[in-house]
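First comes one chain, alone, set out as structure tokens in the form predicted on its own.
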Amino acid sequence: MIRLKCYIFLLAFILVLTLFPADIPAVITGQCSECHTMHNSQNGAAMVSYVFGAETTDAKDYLLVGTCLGCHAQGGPSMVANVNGINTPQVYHTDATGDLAGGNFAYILGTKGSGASDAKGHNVVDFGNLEDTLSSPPGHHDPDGIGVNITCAGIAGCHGVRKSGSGIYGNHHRNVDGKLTTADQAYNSYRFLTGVKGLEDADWEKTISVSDHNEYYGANTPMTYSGNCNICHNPSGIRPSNNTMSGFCGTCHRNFHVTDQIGGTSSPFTRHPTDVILPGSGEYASYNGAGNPYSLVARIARTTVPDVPGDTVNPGTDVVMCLSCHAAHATDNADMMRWNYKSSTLSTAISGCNVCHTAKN
């Protein structure tokens, strides 16, 4: 009888999994020891972890074998590294074949590219890369007193839960991959950017093409700052009220991304607009040439997160966003731009601009 009851329970459990698969998140897999240590020893020797390219055996929070940089910024020759048996995206590397979607902090430090420069990306404390020029984030919005020296995660970072005493803790265990449209927690948000919706490329854009890339969520109207900071800054953590990538950037760089500072939703604009529809008429109708193929230089966002990456763009429907022009971490160009807009050669300087502004070609 006991065995029969066990079988019935097992069948019932399998039925629940079958009927409600969407409620079961795709969590990280593998042995605990791939990321954690119990005694910091193996075969009588201390466990070795990597922090910013250096071998260390010191204690880490949560018994981890490495910090954020220890896993994701090893400084090696590949943009995806094998860390304890796990393929791990690298935000700091010297791979000559390219970079992942977020860019590469190596350009700031000069270990890759045309030379070191703070202006090439976000200044992250974890790299020892302290800001010595700016006193506040560009866009002048810092109600939480974060300042300009940011971290990978936590209230002064981008990833995880952005509130005091929180961070990325626990989110790798519950991580949901792929199409993310709930975005009410860090683990079910695009790339652990709490509140952001989108479609994640499976290999972080190591292989990339017109039909193989991330998809970003956008809105047809930018956020409006009404004087109430609690719309984005509240006890549950800092997050965009509209779930867009541009809205997320606007939680620090407000003046670049809210209606009253941009100048509205139609020309003339005070600043280049984001979270506005790419016009379907005039020069914009010819986005990236005949057939409007998706541009990997001047990207767009979608007002509905698609199931698979799209290989074309729809002027009149798709959205201009921050990442149309910038990368999130760093590039080899000033201001994290996707192309060298400071080039003395005009065709190079406008090579990204004229993807949308085709009459300037």
The other form holds:
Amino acid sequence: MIRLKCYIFLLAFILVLTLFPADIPAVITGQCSECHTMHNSQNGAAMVSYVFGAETTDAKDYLLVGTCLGCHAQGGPSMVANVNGINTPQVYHTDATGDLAGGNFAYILGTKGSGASDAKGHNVVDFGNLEDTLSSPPGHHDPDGIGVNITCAGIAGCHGVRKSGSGIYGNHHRNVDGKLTTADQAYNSYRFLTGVKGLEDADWEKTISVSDHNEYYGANTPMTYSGNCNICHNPSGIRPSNNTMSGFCGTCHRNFHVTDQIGGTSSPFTRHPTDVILPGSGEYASYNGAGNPYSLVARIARTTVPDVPGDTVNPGTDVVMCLSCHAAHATDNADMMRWNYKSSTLSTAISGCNVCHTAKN
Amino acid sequence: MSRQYNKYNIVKNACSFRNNCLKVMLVTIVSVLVLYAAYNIEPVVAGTYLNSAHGNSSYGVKRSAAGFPADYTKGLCGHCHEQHASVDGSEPEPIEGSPSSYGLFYSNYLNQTDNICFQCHTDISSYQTGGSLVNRSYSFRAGGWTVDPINDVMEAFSIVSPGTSHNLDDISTLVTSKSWNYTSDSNPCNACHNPHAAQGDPVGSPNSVKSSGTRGWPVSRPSLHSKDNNAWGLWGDGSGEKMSDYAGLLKYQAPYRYNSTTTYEPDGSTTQDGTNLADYVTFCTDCHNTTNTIYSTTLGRNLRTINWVTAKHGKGAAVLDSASDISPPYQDAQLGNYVLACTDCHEPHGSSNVFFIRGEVNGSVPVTVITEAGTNNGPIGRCNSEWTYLCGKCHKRLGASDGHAHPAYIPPDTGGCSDAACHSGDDGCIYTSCGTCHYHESDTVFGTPYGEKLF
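Next up, the form predicted together with the partner chain. The previous block was the form predicted on its own.
To see the whole picture, the full complex is given below, headed by that same chain.
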């Protein structure tokens, strides 16, 4: 009888959960051993098997069987790899059919694309490639203490909790997929970018079209610094107080984002603005041509995270952001641009600019 | 047989080559279409910017500066606009220490000789690749006077007494007072030029004279100014925007080219009717009209207003009288029909003369006018008659030795030349310049109404 009650309770609980699918974290499922190893030893062999380059197979923190790059940067021929039975998005691969939304660090190392270049992406130190040009994040304030030793997660990274001693720990277990509008923890933030809202594409944009893509969150005004460190420095870690993707970039590239450094909140700007409304008049009204279809080259952010990806852009409402021009990880173009701004063919070089600046062609 | 075989092979190879070419073309076309569809890219069509002097891929803007990428292609936005005021973590030269408005690499406007434009438009230490950007005067380009020493825009705007330059501060004051969408952040050069549209004239050859095959259109009307490049187009390039259109049933007569009596401004062709000249009257009278009060810092007074509809040199009535004796290509019989363009006499930027009067007019030199009015001595060798250097390019017999067709009796004087206020001296050299009476909108002689327009 007790067992029956238990079954009924469990069934009811599951039914209740299914009534609120958006609130259900798409947590890691499967065997613990798919990601963890108790002793890093099985029949005398190391169980840590997902490492990158010179990384060792020594026991890892949290008993993991791999490292960030070991799982997500396998360098294989597919942009989504099977890691112990789990579809795992790849940030470093040679898939000729394309890249996931963030781009591909392989362009920096030259294992894909037109040749190695530090300028093609965020030169994550874990890849073992020295940054030869920069000494700190461009636009960052001093003292920063980051230098160019950026990594995947933690105090010097982008993902997870950006606080000393923290990182991605525990977030895969609690990960919330899809529409992220809470964004007060890493696990309920867009792509574990703590504090960032957005709509995650289910396959990280492996399949992509004007109606099948991520949606980014933006604001109609950038953050203002004015000596207020708290716009980024939170007791629980660094995060953008405005919850936007551009604000997130601004936590390292502050001068490229905050109103104090871009000339205010309206034209004339002194730096290309982010988190400002794409004007609904003039040349901007013709964003990407008739009907304003969403451009996968020069993207926009939404001031309200939508339920589903939008296939059109609304000049006068939608927002210019850092990812309008840049990809997050790396591209085959200088400065992580989404198009080849350094093309020797002028019309190609400005083709991305012309998506918004439609009369400058 | 061997020959047939070779021929067969040649044909076969040719077919194969042709087929391969077709395949390559098809694959290319399909690939491009797929890319456009996949990435939703609108094909880029060469528009206003790519056809402009700045945006041309062959001769457009290309900044050369320390810390600035050398591999940016010509015409790229980044040559003028720094998206983040930072390249590879540092601000490229010129370094001002803070980002500039509109993301420009230098302050949009500081003063008459210091602004973003002059960082490149100078023949010395230009940031344009090569370090020297030559831009010639109107007298050079349209007039064909190729010995004009003024060879860059910054130089033209740097001319001070006795020469003159279009005062950029005054321009700024005027255009920002109008509802033309200019603000205190605007560069007064943009009063006349749309930097995303302006073309070279001649196109791509700033150190050459114009020809009918190399024409471009450099100006846009200030009253039509808009930050929308679609809305603020060029002036003079379209139908209805030529001097012939302004003249209408009257007549625009192009001046001669320098040292020629067979070719004409502005392009050295035989066209004389203004169909190849922008309607500079409409363009200039956006500002210099009957209603705008324009203070001239240079003159220390308000500029004269201009009503070109009633002016004798404009559309106003001009009569054939005893003083009428004009030089070719103008004809006495056509007096009353002629409508002049502002650029027939004036440089747009500056010159070594007052009012930026051109150094060459109607095919000849010199034109040396350094005194607005009064009894100053004129240039050496042409005693007390410097304005006749200008007026004499079209009006004959302005000197005493020429018989002086000018009416001897001018109200209120009644005693003739020698005792009139005009020439009261006894050495024949007392100078009352043409400009004393014959200025824009004048209809008085020493304050006394003359009864008709005197210009």
